[in-house]
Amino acid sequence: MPIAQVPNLMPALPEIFLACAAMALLMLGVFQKPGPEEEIKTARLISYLSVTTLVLALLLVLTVSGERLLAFGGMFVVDPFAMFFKVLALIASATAIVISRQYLEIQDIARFEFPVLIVLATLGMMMMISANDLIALYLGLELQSLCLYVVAAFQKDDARSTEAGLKYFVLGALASGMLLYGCSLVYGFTGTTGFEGLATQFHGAAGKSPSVGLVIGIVFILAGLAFKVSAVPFHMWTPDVYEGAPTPVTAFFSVAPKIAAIALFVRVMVGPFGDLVAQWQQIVIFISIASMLLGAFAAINQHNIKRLMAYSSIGHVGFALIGLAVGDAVGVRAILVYMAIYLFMTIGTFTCILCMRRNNRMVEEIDDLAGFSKSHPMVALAMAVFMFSMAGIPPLAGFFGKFYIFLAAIEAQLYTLAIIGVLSSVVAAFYYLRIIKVMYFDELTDSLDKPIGREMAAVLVGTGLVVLLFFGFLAPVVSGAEGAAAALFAG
């Protein structure tokens, strides 16, 4: 074959390389010896390599983007924004790999596919945040979500977590669905899938109206998108499945799924739709006031940790959605932002939650924090600073990720959008400050289990640094976000 005829595959290169590793990882585990100690040296093996392997990926994604690169016949792009966006994802994968082994032995399940399939998962993100197609969205997000629906089940003895499975995967697949027949009306409606030529097409149609077959297909892909971030009214599966899923996948699907699809709702949003804003930003101010609304209400009487969560990270969502209804690049920008420092407030939560043992079995009820402060000091200080990240309180990392999302709606002059995510905020403090309460001023009756382990103990206090000590270092995030959300729009 000449040299010219060659693809260019290196902006691909840390995709290809997850790709290989984690074949690699699942044939090394395969041949391993039988037996239950054997099992868990493997598992044990198998989960280090799989964070080297994330971390190795996270240097080439830092090595190979700089500029936008295209590859694969144009349908997969690498630039600022995705280069940003997969540094996030990469980070929450191992985080939440690390944190999950301790869990997996003590319920038993520790087995060498868990981190092979978060590995797996996180090679789908990635081709989601590289997307530039949409048959090309569509592998990736499929990639993910069949990981996604395993490990929602992994601890198969468990009805809870069969049924957070079960629930996933139907609810999943119905919301592939319609984001297969929303890409379907496009492709009918405008004869091709790339980004680029359906940029091209709406660029010149500015004042007129899109045909309805079109806008329809349009609202069908957000319906899918809308589902993969748990935004309201498609979010009934996330209390569910949090609740029912093992701790550490419920960690891992509250930050690396929903930063990558985020990506992805911006980059399809603003890549291809970009000129047609008029049509859609009504529907996603829609799903932000409404997925604002409910996880400030609906997490007000939850008892339980993770359903309580699962309402938060609706909330959240909402709260990012509004950069994304603003439309330009400061929006864009706040959106980076925030979902950089949701993952690091979100990671430091769970690993909290995850200490919740008593003899040895896990324990989610809020009340069960009753004294925490007098029997895990310093895991209930690390919860403090998270909960108060979480409520907006500066000058923690979370105040700033809200104020950088209501500029830029102010900027924009979404005044009511601002004032409601303003209302929401507050309301959710109430529950985010009850945490507190119950950690520090109500009566010890029960203690729960003293030991947290070396690697839980290492991410809460690197997380716990970045949450407290954000401030210090908000200028170069933030030039980062803004880099990365004007190579969006240039491209």
Given for the second form:
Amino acid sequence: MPIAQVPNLMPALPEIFLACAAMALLMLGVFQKPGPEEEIKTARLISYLSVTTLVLALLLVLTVSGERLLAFGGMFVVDPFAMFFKVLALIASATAIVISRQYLEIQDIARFEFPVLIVLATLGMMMMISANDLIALYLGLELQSLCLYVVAAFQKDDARSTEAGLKYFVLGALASGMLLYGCSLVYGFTGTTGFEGLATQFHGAAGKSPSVGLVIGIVFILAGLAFKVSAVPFHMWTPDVYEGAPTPVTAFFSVAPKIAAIALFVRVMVGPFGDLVAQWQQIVIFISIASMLLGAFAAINQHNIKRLMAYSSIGHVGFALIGLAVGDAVGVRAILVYMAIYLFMTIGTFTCILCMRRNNRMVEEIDDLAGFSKSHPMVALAMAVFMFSMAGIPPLAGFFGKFYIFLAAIEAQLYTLAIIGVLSSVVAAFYYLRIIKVMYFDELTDSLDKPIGREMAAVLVGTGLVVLLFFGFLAPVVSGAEGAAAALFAG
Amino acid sequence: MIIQAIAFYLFAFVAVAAGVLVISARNPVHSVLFLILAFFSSAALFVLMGAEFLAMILVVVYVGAVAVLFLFVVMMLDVNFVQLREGFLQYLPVGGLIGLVLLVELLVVVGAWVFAPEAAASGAAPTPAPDAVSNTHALGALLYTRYVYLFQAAGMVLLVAMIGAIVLTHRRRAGVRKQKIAEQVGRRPEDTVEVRKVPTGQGI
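Having seen the form predicted on its own, I'd like the form predicted in complex with the partner chain now, please.
Then the entire complex follows, led off by the chain already shown.
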């Protein structure tokens, strides 16, 4: 009887480690003593251990890859592109756990399952980023999404949170259905699900127009992915889910899953369907323009800061998709830089939002920030830095992100896209600056709670310094992004 | 050959009849029992086709787990099935029309079916000849070697589903009397029973 060869597991070592660690943490949490006080202690312990796990996984990611490696019969790929995005996703998840602890304890929902679910979601993201097969893509996406549905409804006694979870679940299932339908069409018309096999089939087919069924399949895959990155016209769920979900969950949603989904979007479009760029480019251009415009205009009227951040993130996704519309290495490099910067800006902003408490209760209105600069000068300063950065004011980080994106668009002669991008970022600057105006020039009415906690302060200082001094380490980030983008196009 | 044909028609007839009875039985418990009969007959049909693994899975998963779960649900929940059934005849024409349209569509699709000759060659997972290895062996060989990554990933998804269901529904209530077998067994007569001398005619 033939015994199968043990596959080379080394490329997937970070994922395997993360999966085993998540299960071990789950077991550890389950077998702790019951009781309300012990529960908080357990949650704290598992939180710290989860952050440690994610940091260890980050180190593993950095040591494992470097060149392009395949595993599991070509279903799993590790390359510098995957490494870049995995590092971002791991940083985002670890910080999300750090900033969530205090909130969960105040809201009395500190349970050890929360960090475990975040770790499992991160595992799903890493599987998405490394997916090299349509089935692997779907399973990674589903693992991540399932964790997200649960954490969105984590505050189960709050009607808004459960509503957010349910809405996200129903619409997410719809998007998964569309994605699967697209995958099945692509499989039906090509006979393979592997990205490499698809790429070889389409190679040299740039001039010919592929069969209609295949194009419909690609469009459905695009729609499913656009839903996951919350790009217009598949953004309907975003404001409601962001508003309803517990704030640290919103912080997590707006960073890590988005980064992973963008990575997947880029890999699927550039990898297997790279030679069919003429078929999908107009769709991506449309999605990008619509997202930028909606992100700019719909946010103007918002009073709830989480809702505002939801529209802001839709706008940011629109900017990032300009890079994909360009469809070459320069565009992908711009996406990588943009997402790296977006990660730090957004985490920082949400840490500030998590500091908005009054009498130990969360407040979420923008007007609640009135006089924030007098009661919390340092936090207000950090928030101002993040807002200026989001608006794209030099020399802060956000400026460089937009700079590389527009540079790529202009080099590819997509002038319309670049002009609409610049104009919508001017409009978006209005509502970012309004927050600064409320913090610095409105009268202090009722002060927010004072001590913000050590973890929050540490995250704020870290992200604030990154955003403020980004020009200092622009060169290594850009060269790393360049290597990652080149790796995607070499394969 | 003739025995096979007889067996096929027998099981097919039972399956269809049971299916009709599932939706027409008055008592929901009878419906579930007919459902089980339909599952068994379909499993027999799978065996006739040489797909013995699928047949076993059908019995184990659908009869063993799903149908029993249905039975529990039907017995535990107080659903008024008579009320649910009230509009049945009223909706029959529309429902029948939709069914007819679906049937025509299916016939059109199947009638125009063309199998691309190159598609057979580029199938994702070539299947071994059915008489060389058993179903179970072939599936297992594929699932645990070529698709081991997907198999494990699906396992992780199911784990998350389980965690999610527990997180979202489990609450710790005060005043729940839980059976603790270790404590029950560990009780000793000295701790619970007090023997007292009762003086005659006085009581305690």
